[in-house]
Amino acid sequence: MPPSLPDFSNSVKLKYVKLGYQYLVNHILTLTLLPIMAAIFVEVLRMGPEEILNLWRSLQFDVVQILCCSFLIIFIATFYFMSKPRSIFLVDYACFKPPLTCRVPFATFMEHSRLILKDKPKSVEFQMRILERSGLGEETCLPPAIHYIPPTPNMEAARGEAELVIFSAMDSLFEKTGLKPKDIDILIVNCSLFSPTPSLSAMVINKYKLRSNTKSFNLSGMGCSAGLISIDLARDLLQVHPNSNAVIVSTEIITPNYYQGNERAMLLPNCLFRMGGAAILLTNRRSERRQAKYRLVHVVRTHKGADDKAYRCVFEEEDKEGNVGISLSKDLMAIAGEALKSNITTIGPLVLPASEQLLFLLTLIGRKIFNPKWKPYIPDFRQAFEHFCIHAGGRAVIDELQKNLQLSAEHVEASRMTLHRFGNTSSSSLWYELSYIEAKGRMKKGDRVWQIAFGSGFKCNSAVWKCNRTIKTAIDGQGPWADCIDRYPVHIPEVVKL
């Protein structure tokens, strides 16, 4: 019998081939430079100083030559930082942690259920499923209005649950960096499915007297990464306004939105969506650059809103009898993985080393010409960050997202635990995230975060920032996780018997 040929997966440490190759091609252009520059440097060594002397000799030069080629450098150099986008600064940001009396065990949620929805049985027994397969924990939390039984929606208690998710979040803001209401330039409100008249930002703008010459803006409607939308609209905002702060506040109101019918896509969101709202401010001023806490590199955006399944996959709208709630498509995930292909696409030029990219683009050469059926390189984008924020939109979302991007379960921990604590609260859940991790004491100066979220239309948006000095866990007792960092992370069943 032939003698079978070794395993080489295991023989060879195939582990520190790659990271040779990556090495490699990472610095091609350092490696091939250093033998250039070394090999004019001994021959510089050779010569003797009348040679060198006689060769400085040589190179003629007048007064409008060098006048002319200083002029050209200058011209040059100040064009480039003309033209060079200002830097922005993320100095700090703050998280609205909601009060003890607002928190929803699953038997106190479950027990409304059943009072609320008395004559529906199997929406009953249909939302205990989902909240037993959810990954969510027993300390999330619903506004006040929506622990009457009946619930109370309206307009009163909707008011009533923006004024204490916001100010809260703002004063936190405040207090942490020092910043007066009357430093704020730029004021974005993202809150998608409560807007009500006078906005949100106006609400803020009065409760805090800000300036009559503050530019502010409120978005609705833009779904969960609404948040990183307000990124993009704060950063170029701060491109053609130097010396400014603008602050966004991310939040989604959950008081008008709880559906009370009996169809089961609309009933999904009851079971997610939670109390949550963050306060970030962003400043272009270089006087800030060592305070702040990251440096914003880029932002993605993604829309596949052309698609009518994208479009309706995330719908608000009426039931058969009237009542208004939010439909999830089953297609949701199917048509989140195409926008999140779109969204790598885009990023990944622009973020992962060369030797990511160049086997990236060998293996698309090779399906195009040699064989089709070839299996498609997926990057590996942990080469290009050390933290991941995906947004907590629910177990399969965070679930698909690691699979897909194959990142092991360090990675996706923050997602994992703020959905446990914390719960779906939207467009601030990534920032809540990005406090777990600096609330673990891992966040270091120079690593980079990748921020994902999805929202309706459909949309998948991405942020890169970069830590601008090493950040210590907070001995101060602020932050969301201050109480509970040292219980996570926590196991999490696949199913929670309720």
The other form holds:
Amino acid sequence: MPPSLPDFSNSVKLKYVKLGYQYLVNHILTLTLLPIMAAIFVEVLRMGPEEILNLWRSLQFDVVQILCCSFLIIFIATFYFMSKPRSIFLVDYACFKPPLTCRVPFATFMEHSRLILKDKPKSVEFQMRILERSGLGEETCLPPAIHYIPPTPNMEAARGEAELVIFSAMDSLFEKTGLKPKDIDILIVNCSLFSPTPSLSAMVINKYKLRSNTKSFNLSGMGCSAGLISIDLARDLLQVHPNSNAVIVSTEIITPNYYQGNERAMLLPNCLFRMGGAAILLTNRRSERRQAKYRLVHVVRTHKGADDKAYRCVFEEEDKEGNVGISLSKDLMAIAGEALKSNITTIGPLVLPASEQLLFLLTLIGRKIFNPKWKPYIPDFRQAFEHFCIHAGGRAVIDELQKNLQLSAEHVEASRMTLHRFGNTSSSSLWYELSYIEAKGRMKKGDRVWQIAFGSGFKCNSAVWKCNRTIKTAIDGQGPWADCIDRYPVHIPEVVKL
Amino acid sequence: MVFTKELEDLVYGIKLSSVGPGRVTGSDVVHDLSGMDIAMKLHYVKVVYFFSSQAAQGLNLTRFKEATFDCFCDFYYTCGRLRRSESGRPYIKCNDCGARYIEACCDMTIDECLQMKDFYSDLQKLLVSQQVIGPELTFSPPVLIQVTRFKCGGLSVGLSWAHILGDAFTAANFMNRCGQAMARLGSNTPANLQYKSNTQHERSKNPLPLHDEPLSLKWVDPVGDHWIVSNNCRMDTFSFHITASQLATLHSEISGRNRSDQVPIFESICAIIWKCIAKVKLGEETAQARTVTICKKDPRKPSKGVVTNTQIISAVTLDLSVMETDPQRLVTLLVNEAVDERMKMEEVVERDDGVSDFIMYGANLTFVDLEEADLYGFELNGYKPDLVYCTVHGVGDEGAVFVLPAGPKGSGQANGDGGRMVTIIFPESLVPELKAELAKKGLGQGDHDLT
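Could you switch over to the form predicted together with its partner chain, since the one displayed so far is the form predicted on its own?
Below, the chain from earlier opens the complete complex, with every other chain and molecule after it.
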């Protein structure tokens, strides 16, 4: 039909215009430098060798002047190299693979729910509706204590789960990297809801007999974004301590926090949170440059806690019957959107190519000065990153971010499939997603990855990594997806028929 | 089931959980039930295995659970839940929901338990779950496993297996696989298990002309979705052992003059007990009163692999009164004139697409031959069970007799090797008389010498 053809050719023309513009702006320096160099070269050719030699002799250089100049150059160079922040490398990481005996199919979850909440059929109905639309699959896992009818969450079971998850992940990490426990200089453990004394980091030190001068930190209460907070902390510590290894353990212990009441807003986490954990090895040693998988480029943290609504939107409290649970407010998505916008505003200038930044600046100026009704320009982050790891907090979060950042289905595939296979594993979900991308063989040298996490508070944290070497799936790209990667991606229906 | 308060308190510390398949079965996987399966839906196989403290020592219950997960990967159809199609025909949706797993403790030693007077009638019911399917089909587990720890360190494993999934032979096979999976947990050799679905079973779409109704199947009033039949009179259960020497005595009594004849053990026991029962029960006028049902293992069906309801169910009717027939003639009749009723039973069930409710055990006096069920094949830590007790829940008013092996082969136990264990489910009011009759034949006195 005639009307569509002009549209098509228009859009093709537009595409080329866009491409031309991007190429022009992103390489402006090269493009201006080239003509200048060409002019000088032509001039030199024209002048001929004798004239150049004459020019050289006419310049009279004093020994002192030469020495001063060279010292100045050396001094500036040294100063530059010394003050440059150390490069932080991610050598490798390992994700916890839950045992088969912890598996919770939908049918089992619903049957247990009916038996536990037998006088509250409405709550059971609610849980069923959440589960149907959750985007979770049939292989997610809950810790052994939660499998009982009713669940038996005592401290011993919680410690048991912590030992199972953390020690498995650490053992896996040691195996993958060849790291020896006594080589760990910094240890950071983050687990939001379970914080015993002695801390989980002390538990790790005890189990693996780490050195007595290991710097250990235990972050608790910081929500699902605590993984990236740990990375930020490790990065800062590695700037101060040269030639060091830092191990970060990100996990969430579910046993003590399984909500036993029937308040709907608090039943939601029961349906989504699942067992998981990851152990990551960061280093600033130059000897590891070659083997390291990623280099940490940026970490951007945004905290919206100053706003009361944001502060209360994920709140742990007691219900009327005294059961402790985490209450999620109805404006969670709106607040998440706000926090994301804040984060993007900071990270944008750091990662976006000049072309996008220029467009954004022009539209901003235009809106402020000329016409406030102009649509705000949303920078195209696909220019800045090859891979996206969005915290698998729930289907709604991933949908929202996909819409806001205009990402394709393939960009959010890692997040959706992690939610399906492992559920919401809180701070470690980013690592399962990264593992998925590696297992699919999509990670090439030079690829940039953006990890975004949301957490209670309300926080939005981002980390940007650059891939250091192409990751071969057969050797080190498998991990927790080893036995099921061939089944993925799966189509996840809107509503699963239970 | 109303237990006395003291009895109920004997088994305590009940913890419920679920065990399911370790592998995802997939969505929309359905297991169709054959006519034979549906005919059995109101019955439940119960098997209780007793292990000494030696066998249970160092047994990690977590490992046992892991082995069950492993086993269920092949028996995934037992982990599903029942649904009804539009026509009302039940089928199993394989949704990996799992079997119920029950952990319990008992403050007595195994020996003390077995010596209790009402062990077989009441106490054993605390060691295996009595839960039946229903009233909600979609949320009733067809398989329940109970592990009870005793004061002496021994343990019992009680398996409740809905007969719709398979007969006692299938149930025993499943437990044996669990034991093998436990032994295999260290090594990673996979089980080569062929799953034979029963969907290829002959199902007659067009109803064949009925010759006569099967004698072994009895209609009961519709039970809806609560799959248990209520008896018109209270039933009682009791058990006794028959030692090898007692069997020899029986043999000589039956064969009489022709001592060289090979008299099959099961049929001899059946003949003697039938005569005792006939003396106790009144009225032999109707042919139905002179009919018995016999259940035996089908030698043609493979014992390995997963198969469902395949036992041979046959019926025998006497022309004359039982009391007047001599034992040898009874044995001959039981062996030669038992008519395989399975085809007829299937026809009847299929006639209304599996909606009607029937019972088989207890429709007539039923004799069940479990000698060939590898009940002692379930091993823990390399040890065989000391005692295995097997019965069926949901037996009708005519009662049932179960003949089991008394011990593992080559165990050299007092009541093992060559002996038999007989369990009788019979109307409570007639049990004392029956016991007296059996005592006259020299049976049933070994009630309490189970070591």
